[in-house]
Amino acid sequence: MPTTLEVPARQGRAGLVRRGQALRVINTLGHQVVDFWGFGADDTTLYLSMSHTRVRAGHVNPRAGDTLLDSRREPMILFESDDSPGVHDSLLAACDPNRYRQFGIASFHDSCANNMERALAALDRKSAICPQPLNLWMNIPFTAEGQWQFREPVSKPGAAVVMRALVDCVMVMSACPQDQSSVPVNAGKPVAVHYQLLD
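If we take the form predicted on its own, what would you give as the structure of this chain on its own?
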């Protein structure tokens, strides 16, 4: 049995995933969004690119079976499986300190951008930018007029996705700390999620 590790509520974690290995990300309680990134194992200027992936996939959000591309349009990660309803987001930027200042929060507030930086630093790595993440389980439906809406996740407790590395890479996860009532993407209650490294 693979070891199950925790991404604590409002925090981030990263792991080196070798080519052929996979990361299983588990939405333990079902209502938590996870911002997900991939970076080159030895070159963080190479990163998982949602914009390039959308062009290749032909649809807005990745689905099980899709190949996710890096910033040079090369295959990086296989979105191998998904036992949730498949509602994710690939358009919205990670929350960051500026986002919370715009909410009127003057003091420090955890953010996915900060979580990404700290998670990479724990592996002695850093990135000059915070790329667009794949927002796992983030429910952002569109109206007929093209306006998006913030909704609670529709996944169930224990829902999981499997991301298989097609090259050596660092996979980063942030248990999104968004807790503002106007943006109920975590049902207003950020919680921990879990993950496993699979062969």
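Return one more block: the form predicted in complex with a further copy of the same chain, after the form predicted on its own shown previously.
Shown next is a single chain and nothing more.
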């Protein structure tokens, strides 16, 4: 049995995932968004790219079965399985310190961008940019005219996705700390999630 580890509420975690290994990300309580990034194992200027993935996929947001491409248009990760309803986002930027300042919060507030930085730093890595994440379970319905809305996740407790490394890479997760009432992406209450490294 693989070890189950926690991403504490409002925090981030990263790990080196070797080609052929996979990360299983578990939405333990069902209503938590997890911002997810991939980076080259030894080169963070190479990153999982939603924009390149979209060209290959033919649809806007990644789904189970999709090959997720890097920023040089090469396969990086297979989105192998998903036992949630498959509602994820890849349109909206990660929250960052400026996001919360713009809400009028003067003191420090955790953010997905900051979590990504700290999780990479724990692996002695850094990225000059915060790429567009795959926002797992983030429910952002949009119309054909392009209007979108923030909604609560629709996933059940315990729902999980499996992300299989097609090349050695670093995978990063952030349990999104968004807690502002106008942005109910975590149903108002950011909580912990869990993960497993699968061989």
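Numbering follows the first chain given and starts at 1. Here the structure is a predicted model, which is why all the values come from computation and not from measurement. Under this definition, the rigid core comprises the largest set of C-alpha atoms superposing within 1.5 Å between the forms.
Taking the rigid core as fixed, one finds a CA shift for Thr143 of 2 Å or more between these two forms.
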